[in-house]
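Here we start with a single chain on its own, the form predicted on its own, put down as structure tokens.
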Amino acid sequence: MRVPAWLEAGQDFVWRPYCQHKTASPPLPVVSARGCRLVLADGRELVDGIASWWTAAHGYGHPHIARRVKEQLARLAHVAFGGLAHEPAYTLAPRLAAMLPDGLQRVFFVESGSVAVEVALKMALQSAYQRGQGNRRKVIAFEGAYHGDTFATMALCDPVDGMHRAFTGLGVEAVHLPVPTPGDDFEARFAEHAAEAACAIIEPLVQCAGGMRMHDAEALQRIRRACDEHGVLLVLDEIATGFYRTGAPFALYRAGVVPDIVCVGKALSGGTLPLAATIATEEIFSAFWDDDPLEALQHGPTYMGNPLACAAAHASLDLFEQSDMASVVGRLETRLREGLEPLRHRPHVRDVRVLGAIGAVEMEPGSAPASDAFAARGAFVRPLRLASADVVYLMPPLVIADEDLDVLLAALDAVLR
């Protein structure tokens, strides 16, 4: 592969994410992207099997999103959200609320999913404090979880199998329970911590970055009932599962569960600009309604509600509304099942899981090939590497055509032989 001058000149200055620089291969130099394909500096094209960490739901370079962002750039690129307002954010907030169950309507904009979860925790913990429940300082999370990379969100991640083991015990006080399964003692274990818990948090149906671990609707319904019984708020992290990734607008609809707070992001702006949001009920918002300015939610990212990002989100929602996304994802789910199920009996493979536009092949730890092996076959695939397993997964753009999906499935078939 020809190394462009800019990559060679900058490689000693850039600290890459989730990268062991001592052993990792150089990154693949991308010079453009269109549709579901990444164009490399040497002219090769790779089908993107992970949609830029699950954001590019509509593919790359969609003209409708580009046009909306360009129009907004000509009017207003950015203005601070403190004490000022602008149309893109104030029209996006009710539009998001309309996509969710009744009652979830107070939208707090941020720039990333990690911060959206941070804000959800602050809402839960501060509202408990201001309601005279200052003893509720714990957060109930679940084994296999990943909720972000900031200090509070790292505490929610799996302390044994997660990528943030070095930080176990720091940040918020989190208790990790197994995800409920039939016949277990989940309710009793939840009750042991409930009196001191402000909230419980989980990704509905799929724990994505924690290993593409899947659970059923009944597990979430049991968590909701336990929260109701003990006065604990329920936070659903829909950053990865939202916007039709599981086949419904949000996974909570497939589960039949309404949370007190929901976090969204990733595909919200169609993979163009950083934007996420934390959306709470009016009841939670009322705990911050006071004459004392210090009783307000003490959070405010500099680029909160960026007009360009909000314009991109409006365009992304337009595209979701213009298509029968449930049918689109249903077709993808069928193709992924057909393509991945034959890999179940390959060497080192432990399990194959598919839900919506998410397909995962769980392998023994240390056995998954590197991304280079997939790239040699025209696919960009980046396995998850956990302490207990490797996971080769596909979460492609939702608009992926059959011929591009065939490239991804053929690459997995060849590499995992």
Ligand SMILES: Cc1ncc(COP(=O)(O)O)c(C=O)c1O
Contents of the next structure:
Amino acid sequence: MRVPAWLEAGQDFVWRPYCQHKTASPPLPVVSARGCRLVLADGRELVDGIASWWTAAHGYGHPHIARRVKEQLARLAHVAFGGLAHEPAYTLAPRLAAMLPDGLQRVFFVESGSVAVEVALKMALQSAYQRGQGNRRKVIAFEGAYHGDTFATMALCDPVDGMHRAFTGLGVEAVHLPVPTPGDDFEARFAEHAAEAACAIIEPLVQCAGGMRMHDAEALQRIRRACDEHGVLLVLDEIATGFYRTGAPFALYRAGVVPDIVCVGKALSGGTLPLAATIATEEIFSAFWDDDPLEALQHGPTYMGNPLACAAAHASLDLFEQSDMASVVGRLETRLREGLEPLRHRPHVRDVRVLGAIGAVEMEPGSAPASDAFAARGAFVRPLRLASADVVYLMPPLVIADEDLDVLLAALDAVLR
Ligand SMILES: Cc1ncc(COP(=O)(O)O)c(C=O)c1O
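Follow the form predicted on its own with the form predicted together with the ligand, if you could.
Up next: the whole complex, starting with the chain shown before.
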């Protein structure tokens, strides 16, 4: 592959994410993207099997999003949220609240999923403190979790499979429990820590970056009941599962569980501009309602509620509203199941799991082929490499056409042979 001059010139200056620079192949140079395809510098097109880390739900270059962002750019690109307000954010907040169960209404905008989770933790810990429960300093998290890369969120990630071993013990005090399974002693283990816990946090139905591990609604309902019994807040991290990835607008609807706080991000702006949000109940908000300025929520990122990102989110929500996403994802789920299930008996494969527009092939650690092998067959696929397993997965744009999905499934079929 011809390496473009800009990549050659920049590669000694750019520090890549999650990249062992010593052994990694050079990154693939992308010059444009349209629909579900990435266009490389040499003219090749790859079908994007992971939708830019699960953001590009509507595919790339959607004209409706481009138009809304352009109009907003001409009017107001950015203004700080401190003491000032703008229409895109003030109309987006009620729109998001309307998509969620009643009561989840107070929206705090941030620029990334990790920070949305940080803000959820601050809401839980600070509200406990202000309600005279300063002893509640712990967070109950779950094995298999991934909630981000900042210090507090790293502490919530799976302690074995997480990629943050150099930072163990830093950040918030987290306790990791196994996700409940029928007949286990989850309630007793939860009770051991509950009196000191401000909140419990979980990715509902699918723990994504931690290995596309799936659990059922009953597991979440047990967590909700345990939280209620012990006065612990429940945070659902819907950053990956939200916006129809599991077929419902949010996985919490599939699970029949209403949290106290929900975090959203990724597909919110349709893979265009950085935006995430933490949405809490009025009950939590009321713990911050006081004459003392120091009792206000202590957070305020410079680019919070960026108007361009909010305009992109409005356009993204328009697109979700304009089609029957539940059937679109239902169809995708069927096709993923048909395409991936036959791989179950291939060498090194341990399991195949599909839910909504998420399809995963779990393999023995170290056995998944590198991205290059998939790219040679026209697909961009980036396996998760954990201590306990490799996971080759597809989370394509939700709008992917049959022929593009066929390219992805054929690539997996050929490469995992
Ligand atoms: C469930 C979940 N929470 C949080 C994050 C962190 O989001 P960001 O990468 O935007 O900080 C991710 C990212 O993959 C995620 O999947």
